[in-house]
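Only one chain is shown below, in structure tokens, and it's the form predicted alone.
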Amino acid sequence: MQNWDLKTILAKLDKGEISSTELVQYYLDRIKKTDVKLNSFISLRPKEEILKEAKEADKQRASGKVRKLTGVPIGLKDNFLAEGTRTTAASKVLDNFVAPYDATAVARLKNEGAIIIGKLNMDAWAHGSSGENSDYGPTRNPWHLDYTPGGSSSGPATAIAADLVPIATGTDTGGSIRLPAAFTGVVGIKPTYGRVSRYGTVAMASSTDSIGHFSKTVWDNAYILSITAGHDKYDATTSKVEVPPYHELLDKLDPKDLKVGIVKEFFDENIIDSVVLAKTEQAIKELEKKGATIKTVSIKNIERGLELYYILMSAEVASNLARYDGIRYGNDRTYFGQEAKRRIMLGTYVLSDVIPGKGLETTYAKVAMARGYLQQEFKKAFKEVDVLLTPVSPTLPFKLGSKTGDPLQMYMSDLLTVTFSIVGVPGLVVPIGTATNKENVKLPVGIQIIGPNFSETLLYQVGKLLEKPEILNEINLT
């Protein structure tokens, strides 16, 4: 069963070649064997409950009652509420918190028959780019255990790459799905802001939080988004734009009709490692050979996105974390980790000039206006091209511990992702190959495909042309 993608699993379940019980047992055995090295799970549901649900799924299939995910195991990033499960957001503040209800995305997956295996590791409160800010220890990259799998969705990305689950949920506020996807060689989607409901997820920065997921292939990813996306009465920011069957439309694009924009500012050899640039440019040439038109575009002030993001995000983090006072639930504020405290202090400072009568003079308001300006610049760019392509990270995955002593250096890992979060557009990351670093370690490289709002269908179509899911077979985890 090793390295089966979701499409293969569904076909074998439908044909009766495997049972859900066998499938679940395989993943439980694999987790027990390998996760002691990886630390991708914070908690697992009781084995007897999981197997009971798997046996029930087998009975449903035998009776012809088959839903889209009947008997398929999934993992949840530990900031998704799932009724009756421990939900910590990787912080000891919520060490003993048990979710009283399901997040909307979780409910939709469960309604289609998915079986939750457990909750996956992350940077506490989703604050981080490397997975090292978890109160339950860092997650390790299955390509090489000394390296980061990226963050904040470190556990979900690692679990997919290491074949511990076929599907895992994630959240992306400034790159928290896209960076780990690139660092582990899997597919990750940050949908358009409001495409998937945020209801029932632990909030980080409410105006950029996006709900997505990880998979081995583009088809798998498209299939899951067709289930989780859509309007939700519990989340006023969700859109009523129709949700198409993304997975059925993957082959509907003629590359000759595609105009691809290469963001000039994000292909600067002074900020991007040469091996990352070379691999990205190789993928672009492959797309050009298939008939796509390639055009270099410049987006005015796109490089200012990092500073705007960290002002905006910190203010919203400080506001959202204010609710964790230890009175209604959870432990008191002394349990906050160093990074959470850093962002609370920065955000409180940003909001210190928000007083009655100041209005548009406040720091937060000025950043919000600059955000609107950037959104207009992106609209101009998408009049020239259909999608934008950029590297995901300035570097290959870096060693654990190499940036923890320098927060600013760590924040620079988000340089190529945060601007797209600010403007709310969707981004898909697919693996395009591997590269060898200076220590002679082979590591994966991903590419980021960005489109205008609600262009997920197009992103998946382009991703299908570029993806190289076979690289996961190169992982040597024993």
The other form holds:
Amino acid sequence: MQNWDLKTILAKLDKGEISSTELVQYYLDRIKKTDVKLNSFISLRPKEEILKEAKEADKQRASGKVRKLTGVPIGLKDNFLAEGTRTTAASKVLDNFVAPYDATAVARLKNEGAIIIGKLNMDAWAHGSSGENSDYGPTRNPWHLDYTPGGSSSGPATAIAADLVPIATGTDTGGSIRLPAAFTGVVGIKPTYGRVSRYGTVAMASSTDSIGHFSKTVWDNAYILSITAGHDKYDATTSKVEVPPYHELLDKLDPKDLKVGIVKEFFDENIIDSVVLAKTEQAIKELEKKGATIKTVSIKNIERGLELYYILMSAEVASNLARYDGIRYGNDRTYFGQEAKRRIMLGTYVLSDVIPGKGLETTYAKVAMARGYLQQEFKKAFKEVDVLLTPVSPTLPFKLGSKTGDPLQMYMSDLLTVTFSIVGVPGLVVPIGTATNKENVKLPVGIQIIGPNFSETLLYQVGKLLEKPEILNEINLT
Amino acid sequence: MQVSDKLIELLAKLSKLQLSDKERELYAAQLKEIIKYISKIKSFDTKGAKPVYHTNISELAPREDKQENARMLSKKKALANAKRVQDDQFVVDAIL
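For comparison with the form predicted alone, provide the form predicted in complex with its partner chain.
First the chain shown before, then all remaining chains and molecules of the complex.
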């Protein structure tokens, strides 16, 4: 049963070739055997409860009551509230916090019959690019245990790649789904800002926080987004734009009608490692062979998104983390880890900083202007092309411990993902192959597909043309 | 720009964080470097641009200002995660 994707699982459950009980038992056994090494879960739900839900799902299936995910096991990043589960956001501040209600995304998955297996590891408060800021120890990359799986959604990405659950939820504020998806060879989407409700997730930077998903294939990912997306009266930023059945539209694109933009500023040997660049260019050539038109576009100042991001994110983090006082829930502020404290301090500085000679015009206000500028630039680009293709990370996955001493160097890992978060547009990452690093370690490479607001259908269609999910069979976890 | 002990002290106070001497020293060095990097923003030419605080704000609709019973927590649930509770109320340190 190893490495079944969700589509296969659903077909086998439908045909009665496997029961939900057997399925759940397989994943629990596999977690027990391999997660000692990987550390992708922070908490597992009690085995009896999981098996009871699986038995119930099998009964429902037998009686013909089938919902979209009846009896399918899923994992949740540990910043999603699911009633009755310990929810830490990987911080000791919330070490003993038990969620009193379900996040909207979780409720929607549960309503379709999904079974929650457990809560997945991450950088504490989703602050990080390597998973190493977790107060519960770093997650290891299933491709090679000395390497980071990327962050902040380190646990969800690893759990998919290592076949510990078929579907996992994630959050992406500056790249927290896309980077780990690329570093582990799985599919990850950061939908348009406002596409999926954030109600019941632990807030990081509210003006870019987005909810998305990890899966082995594009089809699986599209299927899950069609369940979680859509307006929610509990999150005023959610859009009323219609949610199409993404998974049913995957083959509706003729590549000959597709205009692909290559962002000039991001295809620079001074920024991107040559192996990553070569692999990305190869994928683009394959797309061209299928009939797509490839065009180089320029988005002025796109690379400056990183400085904007670290200003507005830290300001919003400082505000959002102000609520943790240890009175109503959780521990007090002495339990914050190094990175959270660093970002709170930086955000507090940013929010009180005044540009000399300009009165009360703060740095944060200047960022809002720059953000408006970048949005205009993107609008111009999307008049010329349908989607943009870029690498996800400037490098292949790096070794655990190699960047922890230098926060600025760690922040640079987000260079190719943050600008799209600031602008609010959706991004899909799919695996395009593997490459070997200087130490002769084989590691996965992903590609990032960016489109205008609410273009998820198109992103999945392009992703379907590019994905190579079979690379996951090359993982050797012994 | 210099990140002085006084500034670190002020930021910690505003952030309600208690820092050890070692942390103060570490953050002073790291923040100096990070602030230098992000200060480049001041030279960003934003001529002609309009400020953006939320990316698709035009579509947002406020909800009705009404009590929402469906998601109201019971007293028991609301107090379940608190460390100090007395007479069904949260206990806080004396302020005066």
